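Below sits a lone chain in structure tokens, taken as the form predicted on its own.
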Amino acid sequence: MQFKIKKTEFLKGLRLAQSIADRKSTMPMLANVLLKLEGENQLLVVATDLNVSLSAHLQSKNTGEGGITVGAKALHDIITNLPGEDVEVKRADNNWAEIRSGKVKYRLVGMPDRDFPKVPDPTESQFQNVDASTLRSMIDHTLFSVSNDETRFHLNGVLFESDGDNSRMVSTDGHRLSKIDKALAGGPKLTAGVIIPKKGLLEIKRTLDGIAGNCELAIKTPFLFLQGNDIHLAVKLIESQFPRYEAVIPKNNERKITVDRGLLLDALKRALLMSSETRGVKVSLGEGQLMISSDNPDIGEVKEEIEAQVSGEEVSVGFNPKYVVDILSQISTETVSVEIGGELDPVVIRPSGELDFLGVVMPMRI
């Protein structure tokens, strides 16, 4: 088995494969990438951690047949640093891989390709063409509020709902929530929402970064399949019940504030320097202004006033400033709308004049 391939073409598959391969697994094979010849002009590159799987079909010039598996990260790093434009790979005795480019020659320990696990087959799935940039934007607006607590696996991903024309993504870690609605023409028609795990979303986003225009999307429980630019991704969905998120989004917060997004974001970043996990930031409503303050006995204190349009009675609310910074960082409008109930009610943050995205932050006692 031997093949020759352009370095840039090889890296198109290896860049994604090495991030999926699981180096911490008790199964050594999962740290490897499968390289398999398909005919005379195609190389199949496969990586999996058994939950997320990638298959890349790359253009190559092949001699012989068969395949080999080698360490995904080592191979990626080697190919990245090779000097020439072309790379030659040959399977040697005992499943070693010989890699050449110009005057550079590497030998990598490999394993037989017959031991590599099978990846999900999307053949019977019904793919739909959807806009890649819209899907990528929806992931950006929800990925940051996914829970990292592995004991709450139903919160370890993003809920995806779609009726074929419009789609919604929702995520929450119990302290904050983000929700975005977008028109996604041609999207899958789902009778119920599915939960896409965080690692799967990261790999979907990396794949979408290399796709201009449309990608192909299919959901056939228990997998989500994504295709584009000769890259095929399979993500195992989380089989659990997502919380009733609508119940935690306040509908009638009486106090409404319109404020410059940049001013609020910068003020919260400054206040963040004086906060901690147990000591948050206090926002107090005044006439035509917001007072943002943080008091930490181990460090010091900060107070800052910013102009705002304030409607409703005065109130002070405490919260973790990082949560609000994360939400504001995903908003592009010049001003934002902040809706507050009482001092212990969830706070709603939206882009001014837009209804497709909102963030909810649970309060802290200050």
Given for the second form:
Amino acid sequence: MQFKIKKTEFLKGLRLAQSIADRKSTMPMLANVLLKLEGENQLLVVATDLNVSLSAHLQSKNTGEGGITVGAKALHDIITNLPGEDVEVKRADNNWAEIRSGKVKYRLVGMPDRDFPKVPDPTESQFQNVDASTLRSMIDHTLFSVSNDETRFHLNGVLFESDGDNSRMVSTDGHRLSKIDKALAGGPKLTAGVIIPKKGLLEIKRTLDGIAGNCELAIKTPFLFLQGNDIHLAVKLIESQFPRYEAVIPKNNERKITVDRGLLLDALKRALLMSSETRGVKVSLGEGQLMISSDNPDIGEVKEEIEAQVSGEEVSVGFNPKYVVDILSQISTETVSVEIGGELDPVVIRPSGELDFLGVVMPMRI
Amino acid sequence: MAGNEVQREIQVLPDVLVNQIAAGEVVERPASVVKELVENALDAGASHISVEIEGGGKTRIRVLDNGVGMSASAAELALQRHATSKLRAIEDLFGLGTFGFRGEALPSIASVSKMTLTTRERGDGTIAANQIRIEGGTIVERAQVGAPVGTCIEVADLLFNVPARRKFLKGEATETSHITDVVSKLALANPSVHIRLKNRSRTTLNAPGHTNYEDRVQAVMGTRLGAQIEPVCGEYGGVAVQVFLGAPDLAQSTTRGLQIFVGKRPIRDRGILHAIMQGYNELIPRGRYPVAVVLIETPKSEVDVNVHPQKLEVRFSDPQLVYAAVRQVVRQGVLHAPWGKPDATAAEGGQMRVIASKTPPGLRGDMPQEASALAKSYAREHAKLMLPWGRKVRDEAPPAPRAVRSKGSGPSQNALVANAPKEVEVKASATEMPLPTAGKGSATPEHGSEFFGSLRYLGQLDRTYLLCEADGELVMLDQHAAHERVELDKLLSRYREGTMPVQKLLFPQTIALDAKQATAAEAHGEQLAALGFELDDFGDGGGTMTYALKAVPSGLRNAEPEAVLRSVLDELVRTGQGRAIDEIVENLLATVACHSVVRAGDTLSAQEVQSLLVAMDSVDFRGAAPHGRPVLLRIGISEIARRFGR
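Okay, that one was the form predicted on its own. Can I see the form predicted in complex with its partner chain too?
Full assembly next; the chain just shown is listed first.
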């Protein structure tokens, strides 16, 4: 088994493959990438951590048949640093892989390709064409509030709902929530939402980066398949019940504030300098202004007033400022509207005049 | 029912059988016989008790006392079940001043052994004693013999007629050690009685009548252990507690070194055990137990001793109060103990330490730091000479109410003499000389002193340890542990100032609790809320109660709130005490503190070290890092001199 491939073409697959390959697994094979010849002109590069699997179909010139597996990270780093434009890979005895480029020759320890785990097969799934950039933007707007608490695995991903025309993504870690609605023509028609795990989303994002225009999307539980630019991605969905998020999004918070997004964001970032992980930032409503303050017995304290349109009675609410900053960072409008209920009620933040996106933050008692 | 059709009649059991059954409860092993007999002797008002055993008590046990003795008729009666001189009405049970009361022990023991009871009543007028020989519960001989006033009971061939039970007895060594244990316990609890234990012809324990507990503890524990024992007493809500705390170095992997007495009665009590552990706090790593003697006095009506056939357990009318008292006193004792700052070198034994951090300047000159052989022997003699005197001074020190009064037998301790007149302080300090044995557990500078600030920084070892010079000793600090300790203290004081910041949850997390956890959650709802856990009852179903967790402490970092809450609740269930919460907070904060401090491998400048040392003076410093590792090691100059052969 032997093949010749352009360095740039090879790297297109390896870059994604090495981020999926799981170096910490108890299964050493998962740290490897499978290189398999398909016919005379195609090389299949496969990597998986058993939850997210990637197959890249690359152009190559093949001799013989079969495949080999080698360490994904090592192979990626080697190919990146090779001098020439073309690379030749050959399987030697005992699963060694010989890599040549110009006058450089590497020999890598490999493992037999037959031991490589099978990756999910998308052939029977119904693929739909959807806009890659819309999908990407939805992921960006929700990925930040996914929970990292592995015991609450139903929160370890983003809920994806789609009816064929419109779609929605929601995520929460129990302290804050983000939700975005977008028109996604041709999206999958789902009867119930599916939960896409965080690592899968990161790989989807990375794959979408290389795709201009449309990508192909299919959901066939328990997998989500994504294709585009010769890359096939299979993501195992989280099979669990996402919490009833609609119930916790307040509809009628009495206090409404409209404030310049940049002003608020900068003020919070300044307040963040005085708050530690366990301490919050206090936002107080005043006449035509917001007072943002924070104190830390170790460092000192800060107070800042920013102009705002405020309607409703005065109140002070404590926040983990990072939560608010995360949400504001996903908003691009000039002003944002902040809807506050009581001192300890959930607060809604959304871009002014837009109803697509909203963030909900649970206050802190300081 | 098939093969066993014989209709059995119900019959009242013969007395001998009843006694043998009762013996199953009372006579567990030779040690329990010894216990019963010695307690009887104590109840008889004896001032001398001699216990002699052979073959681990299986062959022979002889308990001889000089108590009041019994008349012939009383002796006969004593061998009947439920015959006792100690109890007349059930009310007496709650005001009991005697060890026994059931009247079960003697007949039970008699029913399973060959017993010879020899007794002569005090003030009887005759010189003849009555002797009764019983075998397996039946009297085989009555005689008059010559004997001193008191009672002598000899128990031979224990369980000879119950071979099934005899085979459960362990080897001679094991049974002997159980007996030694029991006698030591009784000796500790009754300091004024001369108690002697002889194994065959060897005297293994000889505790002459002492006037105070310290001497008794020394006598029973031996001088080696006794020197590292810190005596403390205090009172708390009517519960008087006297404890003798062993240095943390002595900690064992079992609870055998922990002796608990309630009204002179040795008992087992998990609650009190836990209270002691809490008192020691971080000084003793998890899974190890201190050596300590704890004597608890409560009003007699507050204790029910009739809970356990061997009276190994008692019930308190207000256990929380007793636990709180024990914890409080142990805590105070630990804080002021000379080994408050543990010293690993002490564990090696045979090493000396010159403690002179507070020695007045006048004395310092007298005591050369490089202790020459001459100076050493002088100091030893001098210190020995001063020792009894030093104790007297301490005894005269005015005991502050509820305050802890320490009567260290080793070199005196500054906390104690602090409020004594200055002159006394000078003299008392004179006992702070290097003592070959007692020196190990000797005094250290107390908290609030400027001990650390006054250290002279020498340098860093392996970028991990700080070497400092103090008066007459080398002090080594673990830089990470020391800094961690300082930071934890800051965090703790901040936590105590106010409540923790609380993060409300968007989705209440449902948590299923079992009945015990639920009760704890309800009982300590306010404390949990102060910590940041807001729980709402969600209804119950099938043995578990469901609660909704609506808010969590915001300082948890990556720790999972549910797991933390569960560990808090389990701790509450285990101890029934709200203090568990404080402890959990401390642990949580300790992990936070651990991440924000200098680590091993960080190079520190002299200025940094100096400020760390100064900061350490203001810390409630108990010598251990939050994870239970020691913070500092100290090596006396004399030890260094010794190693250099000077």
